[in-house]
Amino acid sequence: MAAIFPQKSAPPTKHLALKRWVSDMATLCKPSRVVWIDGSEEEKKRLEDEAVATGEIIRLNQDKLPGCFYHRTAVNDVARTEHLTYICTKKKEDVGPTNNWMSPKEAYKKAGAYFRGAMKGRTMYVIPFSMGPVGSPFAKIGVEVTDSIYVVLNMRIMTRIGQKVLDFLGAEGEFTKCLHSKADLDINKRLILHFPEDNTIWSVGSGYGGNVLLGKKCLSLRIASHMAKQEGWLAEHMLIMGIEEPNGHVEYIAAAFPSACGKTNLAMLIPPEGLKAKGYKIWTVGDDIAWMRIDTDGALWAINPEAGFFGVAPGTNSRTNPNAMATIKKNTIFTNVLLKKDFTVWWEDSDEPPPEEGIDWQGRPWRPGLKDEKGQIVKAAHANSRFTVPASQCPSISFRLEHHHGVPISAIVFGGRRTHVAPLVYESFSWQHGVYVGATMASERTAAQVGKLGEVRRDPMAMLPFCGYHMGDYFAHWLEVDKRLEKKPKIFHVNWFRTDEHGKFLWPGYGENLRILEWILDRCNGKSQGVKTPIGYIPTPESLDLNGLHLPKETLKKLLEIDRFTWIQEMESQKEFLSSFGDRLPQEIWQEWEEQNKRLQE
């Protein structure tokens, strides 16, 4: 293998802070050899074919799916571990009661010990990368050092990377520093550690994407929210998606969901039949991360950082997504998923029928049906295994994905999954009312998630586990945006996910929804009626255009509902939970609350 990937003999780089830091991450960890990544279509074939040697990942069938591979972790290494991942700062105050804290001093000595020699025997990778297009004024710029190839392989699906970042990078730009190794897979030896002072993450002892694609949550959204609150922006958990009426006008909405309330199939969503006469097209900007910046136009712009789709597997399908199934047919690495007799994959709730067989996640002989010593059904999927693919591969893909100015926003959507409290929609009564609005937003937990069924998980903003500094003080950056903005995006709240008495949704979901985005739209460009209730504007009946849907009058008023009684034993978690972030509160959030519950009780 060396003859593959001989040492360069200089770093390909003018920039001598970075090549000093590769230079002691190399001391660190020992590798046998240091590869610079160029990014180039050759080096990547390369990349697959070590790969494939030595078992990291499995090509699949290239006639059914070509440049597709597969991969599986550890075990014990299948999805984020909150547990173990740190920001690290001087004061503990500073990280706030939502995040685990570590003194930098403590961090760096104990990962150090598990870097120390940890790629003795393997090559690491030097990965330049950027977050957003290339010289775009949103981009930032991050260099990830790694032992994985599967990491490499992702990365260059997930970012910008290679060369051309170096260029641009110049001998003197400012860049993320991601040192990541899987050393031996050891939980116990596990850390994912994020220094905002020093621009730095550190990751040991995972395979895991969302722990080692060290550009996706660590620098999109841990580090990145601290630097947007030094530089005055925003980096939100949020897609974003441009709504194009038939005369060529597109409007954009960024939105906010917790997890299992299908953010990417809305950020992918095809226009229902009973819509279909009013010729609207849908455009993915992105279904995960939005940096958004105030414009010399005092509006509210944003970009996508990433370059591809980081997807969970199950019940992704034709009718939940039909634009990621086709997404996915090429240049995909699957993850976690059932590998079948004939090198393609199947995973729960997919387009086909089971298997007769195959070989399951964890590398096992797998049947429909087979129970485990428990009696429990085995999984041949991973419930969080995932794909990632690039982005320029959707149908419905944004040409403004590249573009280095991003796009206007009109509206700022949070949502989450609750039975009997949200309404179908509602707008605030203003930015500091929205902000509030997405300073409680919850969702409660189902089936798949870790907790008691049904428990409410408060997630603000969809942050909760994404923040990189104290909540109290991210409400209070929201605020201050507000100040410096002249042209405001209204800011909604939605729920999907309503009941009935027998555990039925009321509302259909899925391409559906666009009929409540139809809604929102008009709203902000004062088209439509509202009907102003104790918590917000909600649509009167006929503001919606329900045609085809054949809702009945009765539903659609349960599904609208604001429950007074219901809304106070609300207000009461809200108040419980707000007061967790004690004095970092900012007074404006306690006002709303205030004023709210008045409203309630009146």
The other form holds:
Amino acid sequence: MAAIFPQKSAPPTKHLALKRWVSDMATLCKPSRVVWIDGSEEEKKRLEDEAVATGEIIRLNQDKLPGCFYHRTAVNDVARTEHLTYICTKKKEDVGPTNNWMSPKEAYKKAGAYFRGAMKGRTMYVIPFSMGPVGSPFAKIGVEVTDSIYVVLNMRIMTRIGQKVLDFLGAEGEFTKCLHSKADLDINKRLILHFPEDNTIWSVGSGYGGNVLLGKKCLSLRIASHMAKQEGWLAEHMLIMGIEEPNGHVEYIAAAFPSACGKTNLAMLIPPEGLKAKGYKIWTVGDDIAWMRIDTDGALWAINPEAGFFGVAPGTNSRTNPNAMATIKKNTIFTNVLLKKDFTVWWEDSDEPPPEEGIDWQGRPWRPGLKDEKGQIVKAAHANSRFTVPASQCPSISFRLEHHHGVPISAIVFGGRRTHVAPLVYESFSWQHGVYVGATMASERTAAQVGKLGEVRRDPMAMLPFCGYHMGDYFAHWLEVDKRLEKKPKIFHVNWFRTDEHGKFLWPGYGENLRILEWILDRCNGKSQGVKTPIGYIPTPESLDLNGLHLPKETLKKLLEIDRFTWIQEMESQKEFLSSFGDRLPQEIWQEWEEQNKRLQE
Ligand code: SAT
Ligand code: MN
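Now that the form predicted alone has been shown, please provide the structure of the form predicted together with sulfoacetic acid.
Below is the entire complex, every chain and molecule, led by the chain shown above.
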């Protein structure tokens, strides 16, 4: 067997604990060699060539898609597996009712058996990475050990990696220990384990992004939310965007939506025709994760810890997201989409009509109209197929992405997908009321999810699958931040998905959403009117700029309607959900619920 460190020189770090940990993981997984990732261009090329040679990735048409590659995951490994995802703490009660729990002892033992010898005959790559700009006081460092080149190439895009990170880490720096092995890609031996008390993540048996790019949901949300609670900041599942006025003044908002509600599209929106005259410019800072802290000026500042986008392909086109389309023309890794004969790619609801033939996400010949044994149409791309692309390629990317202190946040926006109940937009009465609004956020199931259509799923702050500790304590932490914030962002709720009696969307969405963001920012600056309702302030019809939209007055009325009867039912459903947190739900949240309930009954 080759030596564990076959490189001529020793591991490129003076960090003894890091070297020891890597050596221990190699002893456990038994790779034939260990390679430390330096992040260079030559290294990238070498890894691409090697992965192409083994079939792990396919080189796409370099004339039409320069620098682009294609990858397929295993058929049963296409999304995050929440039922195999655990938070492992000494005390079970610390993870709360929304997380799966395992004791650290059992978890290390169980996964240890799956990792033992799992890298035999493979290379173990050691990826030092930084979430946030390298050297930023807001950044966190991780080191991911993996046997997948696909993971290395994706981490290269999604985070900042390589020697510069090791140099910053120095001999004693803190880092999150992230261990990943594809092992046999066996779903029965798949586990995604988080050990917040040990600053450690173990992921085994998967090759799907959300399970294996450990800097993303695992570190930046589950582990980081735990750190944030201890250190007094917020790690949130939020996009960050800037809205610039013609005079150069830029304001930033952070917004949380559950999956399939268009976060990436909103973060990159292009102003609609009717608002073009106002000369707004949109700056994208992030599309998925925000780390927010109170800075010395008493305001809330946010960074996007990521450096790339891991976006859903189907439905991405020049109407829904022109900036994303421009972003993914080069240096992109496409996963589980359709491979065309000319080695370009296609997905449902893209710009082009379906090609006559291709190879589908499962690696089978495909043509339009193809049906399976049950007579169901076969999709060319998986519904959760993805593109991985450097954020720097996005035409609307903000230079502040690289700014060590990030951006100051004027407004926080929560949103869900509700056919009724929630109006297009409303403003909470206070930070505390806003935390209650976020805590009771909900979305209705779409056809894309298994289960009863229209069923309401609560997803507090869109963090249900990502909060690394007890959600009752998480709400308490949000309330705690309130006490230290001097310049408080206002908190809003939006719903782009309200429908009429025939199930048709009332609001056009996409770029037009800027009209709502405009009202939100004007409210923050005391420049627009609101009407007080039992749930918060809604816009007066005149305070929304609907120029060029041709939205009938009746439709706007329906969009802003707050139906007391439906809301009283909503309050009962909220109550049931809030009760599940027992006595760890802060009294303040109950108080907000009680007061809102009273206002609705009056
Ligand atoms: O699969 S990921 O968690 O990386 C993407 C998502 O679900 O938002
Ligand atoms: Mn997400």
